[in-house]
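The chain below stands alone, shown as structure tokens; this is the form predicted on its own.
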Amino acid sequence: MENAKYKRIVLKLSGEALAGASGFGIDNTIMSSIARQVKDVVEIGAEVAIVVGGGNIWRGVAGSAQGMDRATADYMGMLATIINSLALQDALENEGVESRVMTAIEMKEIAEPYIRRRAIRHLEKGRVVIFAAGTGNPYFSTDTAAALRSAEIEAEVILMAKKVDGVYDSDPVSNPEAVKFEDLQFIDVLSKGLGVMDSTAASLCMDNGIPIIVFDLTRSGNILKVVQGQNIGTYVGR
């Protein structure tokens, strides 16, 4: 097998991902899936740190728009992508793969408080460690935890799983006329709004330097893959 040619990763799956076919809740056979994978990069080396949203539970911004407050609905998703969290942890360790839950909310009953030290202690012992309740401030996506995440533990890449296999021009669904980028600079993402993820997450990539690969989470594999630096997908830097 190949060896890693990213040594630290930050992979950032929706809550939408994790939902399949029905769009809400859990699927374990998806669960599943994603840690078999996880635990095929974690055996070539590579060190592994997850942010999962919370969209298949509850989407802030959802619920903002019918009306209630934007901060308590952000903190509803944050709480989301908890449960998310947890429910990875599990398939991960049923898998043998060895992990932990660290949390911006603290809940020292169920997860660690995120500690930046000691998050990269656990990735250099070998554990993948879930990075859950986003940033811990309403306002901010997790898309935008992914992109701190990243800066604050030195990842060298954000690999960013979705249903697509990258990015293209207009939506691959509706349009199959649309065209995939195969390189794009963040400048780009910022300017044509192409959706790879938030303007504030980008922005803090550009400015840290963290390149984003984008590619499709629903064929198997395909996370080893990108780890592997096999060119799928979209791959999005300076």
Second form
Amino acid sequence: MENAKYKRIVLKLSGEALAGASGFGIDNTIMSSIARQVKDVVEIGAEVAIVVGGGNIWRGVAGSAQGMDRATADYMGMLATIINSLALQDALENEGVESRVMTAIEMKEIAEPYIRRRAIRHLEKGRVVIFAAGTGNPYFSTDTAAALRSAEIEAEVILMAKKVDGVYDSDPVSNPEAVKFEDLQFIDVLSKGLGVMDSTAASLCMDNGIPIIVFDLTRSGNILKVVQGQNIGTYVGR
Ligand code: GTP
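Starting from the form predicted on its own shown above, please give the structure in the form predicted together with guanosine-5'-triphosphate (GTP).
In what comes next, the whole complex appears, and the chain from above leads the way.
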């Protein structure tokens, strides 16, 4: 393998990351940029699985805040992640990257159902596997889906793509004095409520020894840098 520090990774993309400035829908330019960046990572020999959120289309929590039944709102969010996953697969294929979408809720006419051993086989064959529909359960976020799938496929690390370059002690957008952490422990994320990921996801990562790296996706080339082991973003471990 050429210079990949990690052999198998899970990349977590928020739905908003696909939306561009409007915050809604799917921005083709951003999608192709992400696809090109993923291609660079595949080309150095890393196995890449992707979990994508759905917040650019629908947020279950927001629906429930408006009085909708929480489980129904969450199922709508899972459907949103499937839309994003299909768009991502299309963008990857435009770049010549082979990929497979696997859904946690069976929808055979649209994509393969999630089968753990099959997902691993796809990865071994160099295909990018996109895990769609979260965990398939309401009340679980797509961050938790990333943690769960990482444990199942024995990924070495979760790369959490954000619009900021790591974890700060307060919001760097509203507070210019905010201090960035170079590394952190999950227990601090949980006890300080740092908002990197929800507590279910953080606990799952902590209990199963899966580190996460929070990094800035808006700088092109960053995914490759993280996979090569360059010290950018914030490393969260045990
Ligand atoms: P191998 O041949 O095992 O290396 O993998 P493969 O994914 O190429 O094999 P397969 O023949 O299973 O799949 C061929 C194509 O059909 C791929 O694009 C799969 O994503 C797709 N496919 C496989 N199973 C399903 C399914 O249940 N539903 C849908 N919609 N597509 C599927």
